[in-house]
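Single chain ahead, written as structure tokens, the form predicted alone.
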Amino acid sequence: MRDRLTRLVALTRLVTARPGDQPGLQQLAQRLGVAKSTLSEDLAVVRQGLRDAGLGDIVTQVGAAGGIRFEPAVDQEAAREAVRRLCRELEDPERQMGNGFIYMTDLLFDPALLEPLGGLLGEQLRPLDPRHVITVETKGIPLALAVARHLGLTVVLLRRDHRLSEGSSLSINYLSGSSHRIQSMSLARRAPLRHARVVFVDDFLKAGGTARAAGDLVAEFGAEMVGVGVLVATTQPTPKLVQGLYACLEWDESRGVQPAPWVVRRLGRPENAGGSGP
């Protein structure tokens, strides 16, 4: 590509399209038909443009396995709007189901809500250096995918029951901390979790029984669950059964739904976001 402007646009697309990928300088130079020295100059321009626009950063990894990795930034205004809308929607009395649960299935499959909040959770979970995102079917899947996209990781799905199509699996029974019922969870033995650091992502957490069971299950593979990210967590009971919990929203039966303190610190309190604030 002889035209530099065209090359800069193409380079930006190649670097940012798949966060977590690490294309090498030589690979990119060949793709764009330029020398590595020219590519390095172009890369500096793209990096500065992304930083100035608050869209993310390009990190250069050195060594034989190194390359260029894009780390996307959180779209703060989109995240604020997602928090505002979720708080408003979840305050609707018709969504209160009793027994400490809220109906939110329709909201969980709205990319406009889940993508920015997945980025927000991913920002908190990145320092834990996870290698996979794990979740339990099915309502946690959209948020887990949003977090995984932000981190450039894959999602490993824990099943509620064994599937013959996945071959042999390991299953455990556990006591749900919210429903106080015995439930099952299984993971295919072929799951790529051997000795990996993982984060658990789900839609809702009350006591944390499911999250703790997920940690127990992956531990059988030699993996370590280093953090938990959820969309909504109840303030009670406390303490929770897991450590390292990040919940975007907190639900209290007396105060309603409001942003978690760490979200307020990160975004400020979105207007009409519910609650009186920390």
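If the one shown is the form predicted alone, what is the structure of the form predicted together with a further copy of the same chain?
No partners, no molecules, just the chain.
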């Protein structure tokens, strides 16, 4: 009996550690030293345990590339806590730079915040059936990776400059709404992006000029940008230059930082989640 308990623990960890992985049944059975029939029974328990606790699901893929795939669910408690903490941090007067910027680089590189929020965005973006997550350097990279890990995808990085290390590349110039300057971004011709559906992920969105430029650039590769996920979007200007936008938080000049309506619907209204309402 004890053997079965500890084996279930190991199987749970093996199956859930990397959502992108698709381990084969044969491979798992070998690793745990059990027959495939035993493994199937154990997997049924793992699936049930994850479902019951709202932690995700296990999808069985048949065929030559068959195996099992873990689809994590959003950890609601962790997401609620992350949203609460992020709102509180962003309202901290110490973070207001006086030039219209909020210092948030440290928060963007804290996995404890990023993982649950990446899950929250990933859940919204999954139905769009993307094949890659794209982002433009630098500050959106951790969130893009968190979304990609949740969905089991890779990230394609758009650069700000041409780089010697990337060979020939396509570039695009655009007017950034945040800085009112002409910016550029480029993508290596050899980037693995042909004719794929992609979602764009970034830390911050104002008018959406950067997101739209990213969509235009990947369109040159035959790819289609089907959605956008960001950590914070400003309420103004509106409408945005892109469709299919999910922002975890909304920043309004008069109301401050608040969870977006879809986040409130998904998680309930976090206590002390910023804003000056009653």
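If you're wondering where the values come from, they're calculated on a predicted model, not measured in any experiment. Definition used throughout: the rigid core is the maximal C-alpha set that superposes within 1.5 Å between two forms. Numbering follows the first chain given and starts at 1.
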Open item on the list: Keeping the rigid core superposed, can you check how far the CA atom of Pro93 moves between the two forms, in angstrom?
Closed with: 3.0
